[in-house]
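Coming up is one lone chain in structure tokens, specifically the form predicted on its own.
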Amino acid sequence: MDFEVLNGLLRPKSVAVIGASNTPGKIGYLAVKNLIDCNYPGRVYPINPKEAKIQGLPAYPSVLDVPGEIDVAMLIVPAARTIAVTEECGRKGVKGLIVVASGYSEIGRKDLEDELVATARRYGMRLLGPNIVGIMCNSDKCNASFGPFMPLPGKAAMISQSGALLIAMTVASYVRNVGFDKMISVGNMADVNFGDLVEWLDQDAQTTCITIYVEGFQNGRRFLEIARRAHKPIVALKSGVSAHGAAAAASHTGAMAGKGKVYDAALQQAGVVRASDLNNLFDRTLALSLQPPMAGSNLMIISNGGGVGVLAADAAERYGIPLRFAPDDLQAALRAYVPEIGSVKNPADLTGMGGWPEYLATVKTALQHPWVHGLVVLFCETQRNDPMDIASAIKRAVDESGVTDKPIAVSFIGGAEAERAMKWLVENGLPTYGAPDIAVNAIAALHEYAQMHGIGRDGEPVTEEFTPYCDVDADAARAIIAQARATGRVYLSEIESKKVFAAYGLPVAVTELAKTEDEAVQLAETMGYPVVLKIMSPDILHKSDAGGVKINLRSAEDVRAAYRAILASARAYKPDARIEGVAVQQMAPSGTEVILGSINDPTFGPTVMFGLGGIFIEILKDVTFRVAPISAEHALAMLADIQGAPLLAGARGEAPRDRIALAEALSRYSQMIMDLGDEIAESDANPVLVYAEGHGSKVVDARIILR
């Protein structure tokens, strides 16, 4: 990323407004107006051929015509005139263009927005937009868009994909006290995108946190490794998640990708934060700009009610940060300033009785406390006490502790004058809100950030970097889909699909074609018994409902009975189905059924996902996913974040799943699909049968469907 050619782009010395008006109401007049009226303090050059002066500025014809250096151009003409003006800009060594402009990819005209690009790629300049509101920068005194005013500033900046959400959030910054230095609209992202954003905001010393609302990602991979590198918090919204994928469901796994899991474990893999509503991500961004991250999971809720305390704690078990009991000597610390009726277990509760001092006396103690990791601050307003006090006592508390390593967020519950208490508690540094359990997601947005990026993670961090198995065959893999391809098929049939997973090192349960009942009882008693058979068909996808599967056969006797009967069920199941024989597999001894599942999601390519397998994964739908490739490290914290956990780990009494083997397992499995990802489409191994610890696992049935 060119830094210098963004920095121009994003922090302007000069502006030059092309479209530039007179006419109130028009953007080109708010463009300029707004720009005088920020106090900006580069020069601005209004650009209309039919006006000598724009709002007491010098117009020009032309940027051309300029006779200074301009940094960035707003292009606010219609689309059409937007190729001739951006080749002016070009000759004019314009740095970055600002294309306010609409009627492009978003109405249907790619190629004019191809044009756009090309065109000033030619020239080195970089473009934001089209489509877009502009931007607008408070530590630069910069509004070059044509939002009305600029944000409350603050330490956040601001990414929209939407315009008019942009314009909403200037507004609800100073109803909601969240400030930013920056917000950006982005549009239709034609070249500069949330990547290239991220990056150059990570090394801007007046942001400390990266605030998206996002509806799609354009390269969603090159996003997730500028995110994974970035120095600074991300919290994104994203919309849009309930429909994505609603198309892929030829396979278990696509049929499970559809409600945003992908989205969800993608940002996770890049540690970035997500928030659940436009409220919410005002809440986490408040905190992430102006709080450390929570390293640790020892969480301390200071209280003078019981009520809300209770709801705090509550709260805390809803986020992911469940209260513990304080150590004994923190508790005998904090009851030299707590009443006996009063707790000190945690919540610690100072009751109606809590002034200022015991404010003081319990944030100070709490904080410095070696076991708390982070503090939730609750008040209720009383008639004894005066908001402003105690609001100072926290502050100064949180001063005279030393401690600054340790997060901290406040509500307080009130009126008017809680109100202005927690309006000075923010502009102090301490986020505070309207109710404990919006507190407490505060916290759990910097003890989330904080186990992402191993900050004190309970346990050690998880190796991301994924080092490719050298025991592979590639080659083999893309021949027998070669294969496939040359009949004209889109679908390996499972025993070609096993073949694929056994090139790449997964342990699959031998499987071979039989076309007649004299091969079936050949290759079972080439495999010794017991077999399985199942009917092999195209346009039979789930065998057992059609009473295509037969286990635990001991015989020939067993195995005839068993093919007359596959063939017969699947011709009444589907008499068109084309049948193209009966698979005999090995009898694999029972286990603990899991899905390995894959899908080449449109934003991040090959994307792994793990589940209870077996009926489980329709009924329960407990599966999880993951970017490909992943490490085995990486896929061993995957097999613990489905609900089904223990049955891996080893539940009432039996004996725990073999989860070394089975992460390596997984860990192949993405290194399968990230390799061929330019030839799967979706697949799946399911069920997998897990062994106990040492035993590993069985591949019993594979699909892969084909790009």
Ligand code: ACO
Second form
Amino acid sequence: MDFEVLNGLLRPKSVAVIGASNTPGKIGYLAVKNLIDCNYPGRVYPINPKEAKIQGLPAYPSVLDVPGEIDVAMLIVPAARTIAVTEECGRKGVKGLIVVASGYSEIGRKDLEDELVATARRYGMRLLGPNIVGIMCNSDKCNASFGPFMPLPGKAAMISQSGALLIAMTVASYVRNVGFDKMISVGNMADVNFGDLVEWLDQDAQTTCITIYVEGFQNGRRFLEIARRAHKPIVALKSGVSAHGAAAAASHTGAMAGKGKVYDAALQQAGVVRASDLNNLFDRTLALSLQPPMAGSNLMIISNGGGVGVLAADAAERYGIPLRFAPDDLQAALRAYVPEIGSVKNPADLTGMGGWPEYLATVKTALQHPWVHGLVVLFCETQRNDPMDIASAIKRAVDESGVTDKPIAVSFIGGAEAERAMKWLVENGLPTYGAPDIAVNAIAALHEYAQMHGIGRDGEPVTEEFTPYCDVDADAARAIIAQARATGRVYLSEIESKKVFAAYGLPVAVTELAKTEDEAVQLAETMGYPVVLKIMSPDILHKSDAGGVKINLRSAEDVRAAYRAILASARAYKPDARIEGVAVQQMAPSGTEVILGSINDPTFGPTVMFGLGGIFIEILKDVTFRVAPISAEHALAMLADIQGAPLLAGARGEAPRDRIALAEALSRYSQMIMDLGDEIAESDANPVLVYAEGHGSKVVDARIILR
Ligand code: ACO
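Please give the other form, namely the form predicted together with the named molecule, since only the form predicted on its own has been shown so far.
And the full complex, kicking off with our chain again.
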């Protein structure tokens, strides 16, 4: 991304409004009016073929008639006319286009959109939109949009895929008391997209937090890489779920992925903080834009009422930062300001006796104590106290503490006086909310951000850097796939699938095809008893239903009898079935059943899934996803993500399962689906049996569906 080119587009020094109008209510009228009303210091050039003046400013028939340079042209003429206008902009040397006009890919006119982008590219212009509201920037006094209001000034930057929502958020920002420096509408993202904007905002001096409303990314993987590298917190509200949903899915993994779980995983991997709804987006933006990350999990709560303290403690547990008792020396230090009837444990309860001097002293003491990583201060408006006194005491305590690397969130519960004090606190850099659980949720956002980015994370940091395994045989895997394709198939047989898995070092149960009874015996003798025999036929998918599976065969006689029985039942089940032979497989000892799966997600590409087998996947849908590839360490953390994780850790007296071996298998699998991403659509190893620690795991069945 070229920072300077985007600067020209997003911080223009001159704006031409093509389609500027004198007719009140028209979008071309609003755009000019907004630039005038916001006291935009740059040059504004209204373009209109019929008018000499637009709202008092000299107008020009075309950008080519404008005497000065033009950084940005807003295209507010019907879509069909935008190509010709773009040509003129290119010839004029305009740097960037804000295409407000609708009528492109969103209504099936992708051709027009492509032509628009191609024309802009020919002249080296970047393009925001089409189908957008425009851009707003408080620090540049620039409202190049048809949204009538600039947002409340602040430090966040909002990127929205919905134009209407963006306009609504400008007004809501005043009511919610959450400030934004910039708001950018991205619409169809024909050229400039989320990734470009995050990269640019990450370098923007006025932005401390990037807030996004996203319906879908265009190049999910690129966004992930940019987001992961960003130095500023990103908070996202994602709407909708992935389109390739359950119905079209040919595998367990595909069905599970249809619930937006891939987005959840991808955004988590990218270190993006999530918001659960619009209110939560505002609340989390406020905290992330004003406060530092919470570099540890010791949250202290100070209140003047037991009830709100308990509500906050409940919320802390709900949002992943359960309270711990304050250490003895901190309790002793707080005791000097807390009456005997109050508590110093955590939450610290100053009781109704607590006034501004107690808030000042306890907030300062807590912030300065090394055990505390973050602070939530609660105040119930009582007759004894003026909320403004409490607010100034909190602010003074923060300033006097000299602590700048620990976050603080505040909640005042009360009436109009409390509201005024809360507004003052926000204006002074302290995120303040009307309910204790919201304050805790906001500080949890700072904790999540820190945890995802390894800032004071609990325990050892996870190595997420993936180093490819060298002992894999991609050529062998590709040869197997090519052979299957040569016979016109878009799937691999169980034996072929297992060979591909084995080529990547996954521990598959050895399986070979026997075409005769003798061959079956020979294979069994080589592998060692006991063995399993399974029918191999492209026309029989459910082998057990066809009487096509015999297990625990312990001798040559067993194998011969099983071979004959399988063929007989398969023929009876489906007389015209094409029978390739019988698979002979080492019989794996029983173990904990898990499933490894993969899909090629339309947004994020190859993605792995992990879950426990049986009812855990069928009924509980207890699975977790990661965008591939993932390191073995990362895979180990992934195993702990599912609700059934204790079963692997060794629940109810069972020996812990070999999670190290399983994690390596998962990591190797992630490499396999990356390397073969151009070939594999979906795959799974199901079941994989996991044994006690030190005894590894075994892939018992596998399948691969080609793209
Ligand atoms: N150069 C300059 N001006 C021109 C040109 C040209 N080549 N051709 C026409 N004009 C003038 C017109 O004469 C007119 O001026 P006037 O009011 O003096 O007559 C003006 O440009 C606008 O042209 P119209 O044909 O009147 O178009 P109109 O204003 O009705 O619609 C618009 C144009 C707004 C771009 C419309 O086509 C459109 O796309 N609307 C939807 C936009 C939108 O909502 N985008 C955001 C989506 S997000 C959300 O939903 C909030």
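Bear in mind the structure is a predicted one, so any value in this text is a computation, not a measurement. The term rigid core refers to the most C-alpha atoms you can superpose between the two forms while keeping them within 1.5 Å. Positions refer to the first chain, counted from 1.
- After superposing the rigid core, the C-alpha of residue 570 moves by 2 Å or more between these two forms.
- The Cα position of residue 293 differs by less than 2 Å between these two forms after fitting on the rigid core.
- Relative to the superposed core, residue 403 undergoes a C-alpha shift smaller than 2 Å between these two forms.
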